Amino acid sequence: MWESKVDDKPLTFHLSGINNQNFIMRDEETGSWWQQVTGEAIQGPMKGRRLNAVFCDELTFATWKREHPEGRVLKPDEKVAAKYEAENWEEEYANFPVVTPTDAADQLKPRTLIVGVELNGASKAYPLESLQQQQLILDELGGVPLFVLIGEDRKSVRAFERRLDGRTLEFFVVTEGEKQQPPSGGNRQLIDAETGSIWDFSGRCQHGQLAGKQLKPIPVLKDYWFDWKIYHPKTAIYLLGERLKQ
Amino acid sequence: METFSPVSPQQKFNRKLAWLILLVIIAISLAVVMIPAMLIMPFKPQTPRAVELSYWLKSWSPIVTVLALIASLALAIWLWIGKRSWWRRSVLVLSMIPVLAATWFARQNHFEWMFNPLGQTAFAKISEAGFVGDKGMVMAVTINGESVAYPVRQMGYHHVVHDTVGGVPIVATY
């Protein structure tokens, strides 16, 4: 998701090619080619320029509409709606071939779905499966303490800085049956260990000493491992989840 | 009845040369449109060099194909006048087809044949959004208090959607 203006000049983009399974878009105004995943112009007069990223969440519709009841939703184009992918497209795509060179010694399979985080020049890939098992991963990346959290829908993923007013917080989740606090809706709670306050999926504190505080969101990208690795060759991988599986 | 007209070796050579040039022009006009289409094909790996060459060829192909068309038409007319045999004339007419096709293709975006761009962006309120299920994924943005969801099913087809959210012009890509 990008701002479409560069130097105050609005650009109009078209899908116009593919580069190692990530698409290229061309802008009408300068004819430059832009790589979709990085927002960087790779050819043409704009070469080397980057579009400004717009913070974007990938959520289930249920989670989004609960948070934004006043929002608007892009309508399908009735003329081509028959060509849209089926609801289970993710399972189908998992079997698509990977054509870029892969490393046999790699710790993840090319089509493993990961949640990628890039912070202060450091990057790390969290396998979606690990998140589904653990729900919450506390970590530190690029000198920033953070957590990655999967929604109760088991599909939406968000990351937040777990630093608030100069203090680093530890978080844990309590699921139905174990909880002692009054529920804030849903059957899982995110709690910080320092104050016992209860936080929601949007990073806002709902109950307790820190009520009303908002954690700083960190952009995440749900991606295939092979694609993430092309654009983040030095990426670390979160492997604790992988080890827990064995 | 054809009357006998002597053809000098020089004229013969000129004709042969014209045919050869025509052939080369056809090959060039096909190459400038086909090479980039083949280099940046889905499910193939691309090198930065191949992307650069494709960009270069695609930038030049609209003008190159038109010049090729003009040159080949001129050659064909000249050869047409010089040669009376019907089969040679047929070959001349047929030779125009690939050049015309290349000129047309240089002005097409074949990726948008596969994935039609969204002509008119229209939006629904949540209460009217029966087209996306609760478990369906959306790309969500909030800018200056305005929130918009772009269902991944639509985005995975159109790939590029322009919008203005909270006064900021954006391009949603997937």
Second form
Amino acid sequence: MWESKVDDKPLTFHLSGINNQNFIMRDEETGSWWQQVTGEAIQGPMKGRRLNAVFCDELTFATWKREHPEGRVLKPDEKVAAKYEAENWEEEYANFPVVTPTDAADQLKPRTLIVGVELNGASKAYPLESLQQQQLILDELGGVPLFVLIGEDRKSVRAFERRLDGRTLEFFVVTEGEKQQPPSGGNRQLIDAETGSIWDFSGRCQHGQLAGKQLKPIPVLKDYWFDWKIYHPKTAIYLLGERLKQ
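Take the protein just shown as the form predicted together with the partner chain and give its structure as the form predicted alone.
Partners and other molecules have been left off, which leaves just the chain.
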């Protein structure tokens, strides 16, 4: 998601084409072409300029509605409803060939769904399947201690900085039957090892010594491996069971 202003001048964007399954947008004011994935102008008078990113989440509607019960939803356009992607579009697209060169030595298949994180010039890809198995991944990237967490719906993903008030916290997940009291809702709880406080999926502490504290969110991008590595050629890859280096 990007701001539609450059140098405080609003631009009007339209879909111009698709490259590597990323939208190419064209602005009416200058005729420049912009990449969806990077927000960079790749052709025209604005070439080389970048749009300012707007923080956003990629969540299921159920998760979003639970957190924002009074939130407004953009109504589907009935005129083009038949062109909307199916709910299982990820499974369908997994069988499509890719047009970019593939490397036989790659640790991941081209259409492996990953959660990409970029911090302080460093980037890392976390395979969605690994995250679904572990639920929570503790890591450090670009000098920032963080964790990546998948929602109980096994689709929504968020990442947060683990550093709070100058202290780095360790987190773990407990499931139904192991949960502490009072409950935080759902079938699991996110708990920090240092204080035993209970946190929710929004990164806010709901109960315990740190109640009311909010962890700093980190932008994530759910993407295909072949696409992520094009724009992050030096990216690291998280391997299932990888131990955090202290």
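Definition used throughout: the rigid core is the maximal C-alpha set that superposes within 1.5 Å between two forms. On a predicted model such as this, the values are computed, not experimentally measured, just so you know. Numbering follows the first chain given and starts at 1.
Here T235 does not count as shifted, since its C-alpha moves by less than 2 Å between the two forms after the core is aligned. Superposed on the core, the two forms barely differ at S16: its CA moves less than 2 Å between the two forms.
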